[in-house]
Amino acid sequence: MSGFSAEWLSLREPIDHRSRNQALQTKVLHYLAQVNTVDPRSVHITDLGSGTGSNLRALAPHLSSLQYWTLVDYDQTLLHVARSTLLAWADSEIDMPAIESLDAHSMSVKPLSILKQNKTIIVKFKRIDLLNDYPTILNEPTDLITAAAFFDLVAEPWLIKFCAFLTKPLYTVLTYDGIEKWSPPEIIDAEILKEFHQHQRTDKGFGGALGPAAAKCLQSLLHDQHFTTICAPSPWILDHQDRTLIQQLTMGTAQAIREMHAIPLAKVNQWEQSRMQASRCEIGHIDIFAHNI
């Protein structure tokens, strides 16, 4: 799977957290409070494509006082960064030698137990190739499967198999939906966006990616598997306070367009220079919660 740098993930984390649809998140929390969990005294969550653990940091403060998380990523470097970032984020580390032996053969990073806001959070880190080995993770006991900014990277054939295999509730946030609005608007924006969508559909490690079609495809496939699904918008709204992210987003988009070789470089460069100074932009995303109860 195509990787993302820890620096980029760190830059986007505050915006990701504020952009999550809070009404839908409340529904997820209410669901977890009502259902019979793996252990009535705790909650177990498995996070796919976990990166540096942003999903955990967003959700954990709202969950029960005892939490078990499994962070799954193919990039072992990101898993190590996740561990160190969680340690820095925590109020304190708990000395719990017993967790050292939990599935030690399948873990590439030492497990972690921390306290945050009087909540005990026990974290396992697993390096898994989700292209082929997702059944290994989906078969494990858990109360909720989570993911963030993940499903727009996968191909439809993979997603069909994933949804057919899925039996547990799924809460995925910040799936790119293809909507972009820049201020002030420019005539070339539509041409740039069309070509960017073509780049989004290139292979990201799972075959030709769904890109902006991912959310609708995921919802349809889950419905076919008799899941109840709820979708809600979670757009990034970026303004002058988010200047660094706007600039990085602009440079990343321009580089993606250059790789497609469809728009003259001069036009791409001109768009890039203009958008580096944009006063505002909106990048559309969708959050989805699916359960079969």
Ligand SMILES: C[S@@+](CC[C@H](N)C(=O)[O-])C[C@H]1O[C@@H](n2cnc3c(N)ncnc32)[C@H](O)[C@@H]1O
The other form holds:
Amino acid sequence: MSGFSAEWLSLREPIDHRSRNQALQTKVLHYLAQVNTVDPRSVHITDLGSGTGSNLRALAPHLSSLQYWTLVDYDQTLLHVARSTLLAWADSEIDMPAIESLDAHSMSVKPLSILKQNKTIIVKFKRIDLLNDYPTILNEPTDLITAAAFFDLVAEPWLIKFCAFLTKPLYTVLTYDGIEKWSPPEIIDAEILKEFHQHQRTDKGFGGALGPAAAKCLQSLLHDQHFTTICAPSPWILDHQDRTLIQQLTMGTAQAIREMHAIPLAKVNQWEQSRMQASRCEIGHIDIFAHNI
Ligand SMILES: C[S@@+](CC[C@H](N)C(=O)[O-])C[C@H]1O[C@@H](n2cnc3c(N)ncnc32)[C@H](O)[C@@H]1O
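Given the form predicted alone above, what does the protein look like in the form predicted in complex with the named molecule?
All chains and molecules follow, beginning with the one already shown.
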């Protein structure tokens, strides 16, 4: 278990999808259309920290008619939910027994072939802990490495090694950048945010996490490795229509602050009660595309 529930990922999925920077996505699609892919008739994508497959559902409708996806996560439960959610999302399942023999030993969840909007999407699920096993994944032939809401969890020493090992284009979306604006504003917001950032920097499985510093650090490390990088904002803009997400976000933030034991409980509880009613809030994210040609 990773600590990310399928329910939380499902709640944020539509907001994640509408928040992704569309101009940057267009550049990625344009790039993929120009370069020589692993196989000229198809596109191969590897999604790191895939959760339940939200990134695939966002991107696949815009890609070519034959797609091979590898979803990588260390949480077996989420990979199983990914499979069932993709089946429910698909127009139909395609009977393709041959894919089961493709390196079945490393796949803990049965591969899937689906048809969605006339696109054939073949999905492999790999249960892998990226802390140590990222070279295995990065060595596999693929046209694009992608990730959503993942890189703020990692630590700088890990990211340095990851970037040094990376040779393929990377498209990562929705990395938290630390900017939060709540309406109406309250004086205590700044104190809560500062403490939340401290929590974001605690160990999320890779050593002390980069949290809000991740996007800048990733861009700089990729630049050092001679990648061309493009960054674009992808903030969540939440209003009364997103009440459930605002409430879950508020509760999650308040719980993180309580775990830090730095702000009096009464103050945190008061902030939580008031923020559950917030009329609007903006949570900053950054999307990055990096390529080396
Ligand atoms: C915030 S969730 C994002 C999930 C998905 N990309 C999305 O956008 O809905 C982070 C994901 O990274 C995965 N993850 C965290 N640490 C990992 C690790 N060491 N190896 C593989 N996956 C990991 C979690 O299991 C979780 O699915």
